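This document starts with one chain, in the form predicted on its own, laid out as structure tokens.
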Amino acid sequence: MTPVTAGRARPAHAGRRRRFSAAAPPWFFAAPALVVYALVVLYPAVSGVVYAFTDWSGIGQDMSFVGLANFRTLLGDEQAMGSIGNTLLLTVAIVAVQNGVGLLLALGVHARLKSRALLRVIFFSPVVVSPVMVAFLWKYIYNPDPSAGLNGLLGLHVDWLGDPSVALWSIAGMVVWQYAGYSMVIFLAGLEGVPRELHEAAMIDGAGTFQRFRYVTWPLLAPAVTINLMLSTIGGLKLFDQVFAATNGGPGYATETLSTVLYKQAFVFGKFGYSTAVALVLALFVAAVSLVQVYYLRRREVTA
């Protein structure tokens, strides 16, 4: 009779594949898809710095250097100057609100609410909507008739997205309103994370609900609060979706951002070159300003 064996010998190659993976390089297993990225990813940004400095019109081969002339162009151009100033505009007011709200949400539905499972879904659930569809959405909801959408329900009679004054702020609105669910999830994982023990602590040590949350919850929440304050200030200063909608840039140039001029100045004028510009201050703009929100965020984690 055959003796019974304590286990099956392993197949030589399994020892030959431990090997290779001990001895390859980590980059090694991280180069397809490194390939991919820099195909699809850093070959066109590095064309496109390139094609800033031309006067290309987007079809054939044809096109001269012109070194900074795109971008002395876009310094005397009205049109993109008052675009950046709606970007910054929009910019803040989407950070403050949105993060603003965000966190009333997220302290509301972390409290012991039966129903706390259900608003959560329900506050969270315009972010998985396209942010085109939110757009024709609130086209409807911002109707001008006074018997209608908003007007209606505060009898108001206010041309939301046809009056300069108000268009752009009704844009941040419909932003508000779409992503302040995504912030409330955020800060939501970071209230999830704060001892209960330091809340029943302050609470013996007298502390009141505005006590609590300005020297337990707070500061607790600074990482949260930096990746809200990056993420919504890098979508606000590249928002193109929602402002092409509802108003393609309109009335006249109230609601124009940097995103909608590059689009125009391409797609609209042919002028490819001169976007590519305006696509490049934009890029270097959201670096510049997300590093400075990196460094004094990170700073203020350390401190909290």
Contents of the next structure:
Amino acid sequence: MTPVTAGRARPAHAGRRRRFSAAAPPWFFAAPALVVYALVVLYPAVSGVVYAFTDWSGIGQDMSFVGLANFRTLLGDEQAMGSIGNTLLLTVAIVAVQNGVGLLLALGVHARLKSRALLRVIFFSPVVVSPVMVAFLWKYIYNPDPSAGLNGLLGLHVDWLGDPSVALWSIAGMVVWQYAGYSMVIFLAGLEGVPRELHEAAMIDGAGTFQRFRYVTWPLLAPAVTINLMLSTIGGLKLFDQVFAATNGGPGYATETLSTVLYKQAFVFGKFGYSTAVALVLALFVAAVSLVQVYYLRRREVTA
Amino acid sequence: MTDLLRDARLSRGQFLRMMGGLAAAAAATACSTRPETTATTGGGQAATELKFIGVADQKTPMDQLAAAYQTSKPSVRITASYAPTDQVQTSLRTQLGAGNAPDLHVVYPGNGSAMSMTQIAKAGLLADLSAQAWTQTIPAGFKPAFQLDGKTYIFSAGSSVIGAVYNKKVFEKAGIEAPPTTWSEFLAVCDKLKKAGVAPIALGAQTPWVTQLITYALVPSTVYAKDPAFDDKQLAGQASFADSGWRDAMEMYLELQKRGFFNDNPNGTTFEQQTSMVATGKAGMAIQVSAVLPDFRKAASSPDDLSMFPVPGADDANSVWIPAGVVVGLGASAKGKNAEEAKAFIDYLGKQESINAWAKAIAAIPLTQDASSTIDPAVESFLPFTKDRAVPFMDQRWPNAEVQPVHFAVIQELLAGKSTIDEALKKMDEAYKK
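Go ahead and give the structure of the form predicted in complex with its partner chain, now that the form predicted on its own is out.
The complete assembly is shown below, putting the previous chain first.
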């Protein structure tokens, strides 16, 4: 069993794709949405960039142009630099675990289980809850009291959110719990698109469960993998609500992410200019990472 | 293959429906989060609507006084909304920055936080209240909290103190007859409580602002009792956190932890948990600000079980000083179209009977007192200090909004054993100089 089967099936489908896109509606159908997007998202975002080169406090009229000083400050800012480390660790953990768990869940509820419809709803349900609510909920689950919450359930004695060496992973766990169902849904969509004929053919060729997954399902899941990795990476890099509600960056600076730093600089310290500079760096960073990711992941996509 | 085609079309339909659903959901949430500005204004004709945004601690007195004001002046409607400290500071700053400040809003006395009087007044966003009669009676020691360059920008009903909120029943059970008056007595009391099987001091250090209260309770004795002009020297660059009694205060803080006088995992414990521990007798006391006494009382089965005593930060009872700060107040937006009506409401708050009502609701010591002023019995033990052995909360004299959050963070790091007192004080000094 080799991916050749998959390769052979490609031209027919690709042709169909093209026919679909030929019948696609003209681009100006998107114009109203684009205008709204430009007015509500693009214009404010771009006009805000100016502040990254000033020392504006966020209120009042006092403002002077400081050139690249804010970016120089960022390089020497221990706290911001530390938060970049935290952000990357969180992102890697979330991307790996959330998608791993999501894939397992998807494979599980894709199987012919009696209660699979119900299970899908249950696994997806945390996604629709507001992240802040989830964080407050988990604050109770992460109660350090050995007889309460997760500690009580597992018989542990861990200070989940209060121990600086654990807190970051506790937040990652919380995020994974909430969004694994989201990855699951996308993987499920991918799984539904794997033609049964290929599985039948592979079975006739004598492929076992794992081999069928490895050589049939997995290559055809590539588009789902691309979208899941990209969405979870962007989500991880931008992570704010959960951290803010659960630990507010603490204890100390142990769970400070780039988003919480830029928030604090703007609204707590009154350094709007500097905060905008941090935001700009974050936005460029996220864009760069996503583009590289899409480029590489797209190359390994095949279709059935 | 036709199967596939149908599948694809179906999923596109589902997709569109899903997007429609999402849009509807987004619209619904957008509507539900819009602040209710009109909901409570119905009825009055040609009413002036004054919008107030306050901090949660202000809800009880503000609702009470706003209702009273509206009865006496039916042409004015006051719509108030409240949020916890951290949230209200940010949302207000955003509104001020965007130029749509509410007519009245919470203002923190003095300097040192993002919504403090000095920071906002400097930006020209607070209305000058100096013409109002009550401003003439502000006690001299409190003037820096109310005034910038001799003009008054904030109304506050009085002062609150930081001390130990304790559970009288737990103290009795542990055989403690009287609150301690020196540091060694304080340690002995903690020891007795520990032996009685309760956490001597409940500490909710996961809630950032709670972290600072123990240092604030000790620093008046370790710093200001020895050098009442410390703030001025620090502003002039002649004194620092690292070379002052701040070091002693931090050492005392950590000594309490080393002796096991805190609950387990203070960094994972919130203010709400701290409150309930003391109120339900699982802990003996909590070092807290008197303004939250009502929260403790609400959580207790019998409110009379709770009282307060000053934390003795020195071994000589006569050199014990206490922190007594002006409570969070409010100001009027300088640029609002209802500025005059807003100022008139503040003038009403400045009347002695309003001050009395406000102070009573939050267990504060009224700004000015007359025969009908009441002082909460729980804070009576602080009164002997308020005359000449009390200092305002430290952050009110700090030059920027960064020192305070750094203080929160270093305390959490110290409690977690991830930092040393040297590093902590150095970070605070660095933030002070920014």
